[in-house]
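Coming up is one lone chain in structure tokens, specifically the form predicted on its own.
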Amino acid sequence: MAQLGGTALDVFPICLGGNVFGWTADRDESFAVLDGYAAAGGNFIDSADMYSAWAPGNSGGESETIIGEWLRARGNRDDVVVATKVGWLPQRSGLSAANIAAAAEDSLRRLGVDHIDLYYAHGDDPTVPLAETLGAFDALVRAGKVRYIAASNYTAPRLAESLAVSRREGFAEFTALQPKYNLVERTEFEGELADLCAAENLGVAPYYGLARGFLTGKYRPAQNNSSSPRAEGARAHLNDRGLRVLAALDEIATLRNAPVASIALSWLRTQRTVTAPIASARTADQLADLLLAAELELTAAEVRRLDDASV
């Protein structure tokens, strides 16, 4: 287990992404993945109210609903760190005080819990004053409906400004960040944003840890994976840099007798400030690669090999 930033939350080193629940994984498949994750000691589950509003026939909240049903069925609420987000569900968009309050109640109802452990602003909303947004989050914390608040998709200047506003107003502060970060998408997080997280002791739980599946090694130049819902996003990385990364991953995976995905997630775990990369699994078989990454430790030479290939 690892402590998430300055919080009292001890979390499994791989966070289970819930974006597939109710989308590419139905209820039974989702339960199988959740059961396997919990059986391996996993306790950190990430969702959002907008998962999976993009899918035909869905309206959002499907992931939270399935997670809530699983928590009730297994009676293990106290053993699980539940994270969810507000701001990107089409019918509950933005970070106004009224919207945050209403969205939180919706998420609590769908999850069937009396509090959310980690509640993210899904993305910055420059149309709303930060004091209003942070005041609304603070009210949820004071009411016991949220334990900790966090930010996702914030730039370093806006994250720093948010922390300053919370301190000035005496509001609850962001304790963690969820950025897009992986071996083929490094520039958005590394540098100013990573430096700020280190300086402020913010926990970091990167999303797209496997670059929409590209870093599983499933997508290769000669292969046709067009039927996969993630194919277009994953195949966008089939360039010179992406192929260098795959070659390095293949080399290390062969030497370690481990899946490519496990190596890619283990590299993320070695990065400063990263507490728990987020990765999703549609089936229990896919889950095995994520669980291995929680215990696989790369050598300094292996980390350098991946660093060099991914610049």
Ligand SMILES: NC(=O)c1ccc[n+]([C@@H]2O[C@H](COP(=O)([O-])OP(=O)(O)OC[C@H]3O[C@@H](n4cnc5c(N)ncnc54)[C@H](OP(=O)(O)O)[C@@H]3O)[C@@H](O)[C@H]2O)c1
Second form
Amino acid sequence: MAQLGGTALDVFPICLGGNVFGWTADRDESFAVLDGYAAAGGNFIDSADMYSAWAPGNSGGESETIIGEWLRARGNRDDVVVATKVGWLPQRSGLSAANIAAAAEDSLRRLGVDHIDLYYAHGDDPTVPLAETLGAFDALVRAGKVRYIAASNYTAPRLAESLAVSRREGFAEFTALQPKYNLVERTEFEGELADLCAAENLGVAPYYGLARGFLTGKYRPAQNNSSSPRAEGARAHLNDRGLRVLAALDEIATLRNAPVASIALSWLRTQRTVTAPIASARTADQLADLLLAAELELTAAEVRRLDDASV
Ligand SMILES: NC(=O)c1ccc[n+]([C@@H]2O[C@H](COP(=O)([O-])OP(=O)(O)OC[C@H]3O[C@@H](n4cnc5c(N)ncnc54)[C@H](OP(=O)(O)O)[C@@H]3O)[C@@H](O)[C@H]2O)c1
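Hand over the structure of the form predicted in complex with the ligand; the form predicted on its own is what we had up.
Let's see the whole complex now, leading with the same chain.
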């Protein structure tokens, strides 16, 4: 288990991504994945009000609803750190005070909980003054509806400014960041953002830990047979660097007799400031590789080999 930044949240070192629930995983399969994760000691589940509004027939909130049904069915609400987000659901979009207050009530209702453990701004909203956004988050914390607030997809300057505004106004501060970060997408996070998270002791839960499935090794140049809605995004990494990374992952996976996906997530776990990489599993079988990454410790030489392959 790992402490998330300066919070009192003690989380499993792999966070379970929730955008599959109600999208590529139906209710039964979602329950199987959630059960498998909890049985292995997993307690950190990531969702968003907009999951999975993009899927045909969906309108958003499907992931939260399934997680809520599962928490109720298993009676384990107090054992789980529930993270969700506001800002990108088309019908509740943006970070105005009124929208945050309304979206939080919607999420609480769908999840069937009286508080959200970690509530993220899904992305920056420069059209709303930061003091308004952070005031609205602060009101939720004061009301006991949210334990901690966090940011996703913020740039370093805007994250720094947000922390300064919270301090100036005496508001609750962002305690964690959810950036896009994995072995083939390093530049957005490494550097300024990572430095800021380290300096401010923010917890970091990177998303696309598996680069939409590319870092499982199941996409290869000669094969184009996946029907997954993620395939196009994943295959976009089949370039020189992506192939170098796959070669390094294959080599280490063979030596360690471990799946490529587990090695890729373990590499993320070794990175400065990272508390728990986020990855999703569509099936309980896929989940096994994610769970192994929570235990697998790479050697310094293996980390260097992956670092060198992914620059
Ligand atoms: N803050 C943000 O803006 C943001 C954006 C995106 C995601 N997220 C969060 O991050 C989580 C992770 O992102 P993601 O789910 O989109 O992508 P990901 O974790 O990088 O990739 C997960 C996908 O890889 C495939 N996979 C997983 N394990 C596998 C295995 N062992 N063998 C073969 N394939 C495997 C599955 O896709 P197939 O169905 O294709 O097999 C799975 O859904 C999301 O669920 C969400 O919670 C946040």
